[in-house]
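The chain below stands alone and is given as structure tokens, in the form predicted on its own.
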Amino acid sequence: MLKVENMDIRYGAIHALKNVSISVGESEIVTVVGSNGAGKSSLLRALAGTVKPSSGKISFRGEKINSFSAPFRVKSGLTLVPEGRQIFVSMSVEENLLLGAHSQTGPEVKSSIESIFDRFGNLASRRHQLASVLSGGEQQMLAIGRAMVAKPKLMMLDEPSLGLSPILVEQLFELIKELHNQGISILLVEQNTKLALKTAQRGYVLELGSVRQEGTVDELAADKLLAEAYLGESV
């Protein structure tokens, strides 16, 4: 479904990504793990179309999308739930969801938004309130709901559990599994490496902008150096 080939990203003199190649298949959860500054967010931004790679090829559903704008990528079925949620706190809950439905028209918009309110009761009860009144967990659900309204084929999540309580993290990952069961492919960047490897089928390890290792989650979890670096387990 998604294929990245030999992608480089530069910010002036900073070489953020170096010859990165990854893929995500149909109805697959793939995780990208690595320390802060490894290039994980740069990778997702390039896929979403908000950062332009200096070289490399991005293909989505068999079509090269390097030249596609960010809104057109969303319309094609590729959505990003960014780190920090980036909802519009000066707008209402419903208005935030409407932004996700910008490519739809007529009754389809109402149906899409009502389906989100049916799923998230807390958001439904606050649909006309400013998003600023929502808790951190509710804001994350709103960010995911905004992405869902766009009817994605592949959803990218950048550090979705950041700042959430353990109970909310558990609920969040149950939702990710539910979306996967509905046929949505997931590309997950997550600080909680243990939980990411427990949820995904395959993964990539980014270090200093390069893919150091890839494989099934069982293969990655069995790597002693990886376990020591990212899982907090002593070799």
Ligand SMILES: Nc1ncnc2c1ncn2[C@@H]1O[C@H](COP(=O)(O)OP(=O)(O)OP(=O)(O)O)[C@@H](O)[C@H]1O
Second form
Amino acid sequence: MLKVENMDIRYGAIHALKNVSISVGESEIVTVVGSNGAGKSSLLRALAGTVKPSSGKISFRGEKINSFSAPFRVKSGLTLVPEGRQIFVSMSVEENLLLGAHSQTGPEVKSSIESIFDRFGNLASRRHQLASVLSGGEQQMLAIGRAMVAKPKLMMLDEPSLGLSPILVEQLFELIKELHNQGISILLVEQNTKLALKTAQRGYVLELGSVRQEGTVDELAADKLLAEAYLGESV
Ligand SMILES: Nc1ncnc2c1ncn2[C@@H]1O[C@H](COP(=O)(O)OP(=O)(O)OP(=O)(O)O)[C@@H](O)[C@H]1O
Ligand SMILES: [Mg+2]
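One more: the block was the form predicted on its own; return the form predicted together with the ligand.
Next comes the full complex, this chain leading.
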């Protein structure tokens, strides 16, 4: 469903992504793990169309999408829940959701938004309040709700668990599994490697901009060096 071939990203002298190739199949949950500065967010931003790669091909549902604008990628079914949520705190909860529905019209907008309010009672009761009144966990749900409104075929999530309490992290991952069960493919970037490997079927380890390793989550979890570096286990 999504295929990235030989992608490079440069920010001036910084070579943030080096010859990276990854794929996400239909109905798959794929994770990308790696330490700070490995290039995970850069990869997702390039897929969402907000960062321009210096080389590489991006295909989505059989079509090359390099030249697609960011809004058109969302319209095609590829949606990013960005790192740090990026919700608009000076807008209401409902207005934030409306942003996710910008490619829809009339009654479709209303029904997409209502389905999110049906799902998240905490958001429904605050629909006309500023998003700034929401807790961190509620803001993350709003960010995911905004992405859901766009009816994605593939949802990319960048560090969704960051800053959430353990209970909220659990709820969040239940939601991710539920979205997957509804047929949405997931590309999950997580620093919580244990949780990522528990949730996904396959994964990639990014290190200093390159794919150091890839495989099924069982293969990755069994790797000694990986366990030492990312799972906090000394072997
Ligand atoms: N807009 C930018 N301009 C210049 N350099 C950048 C920019 N964004 C990222 N970088 C650099 O590119 C490299 C990869 O950053 P990126 O944010 O993609 O990593 P990451 O894996 O998401 O890290 P983190 O775990 O901290 O979120 C880093 O060296 C970072 O400093
Ligand atoms: Mg990042």
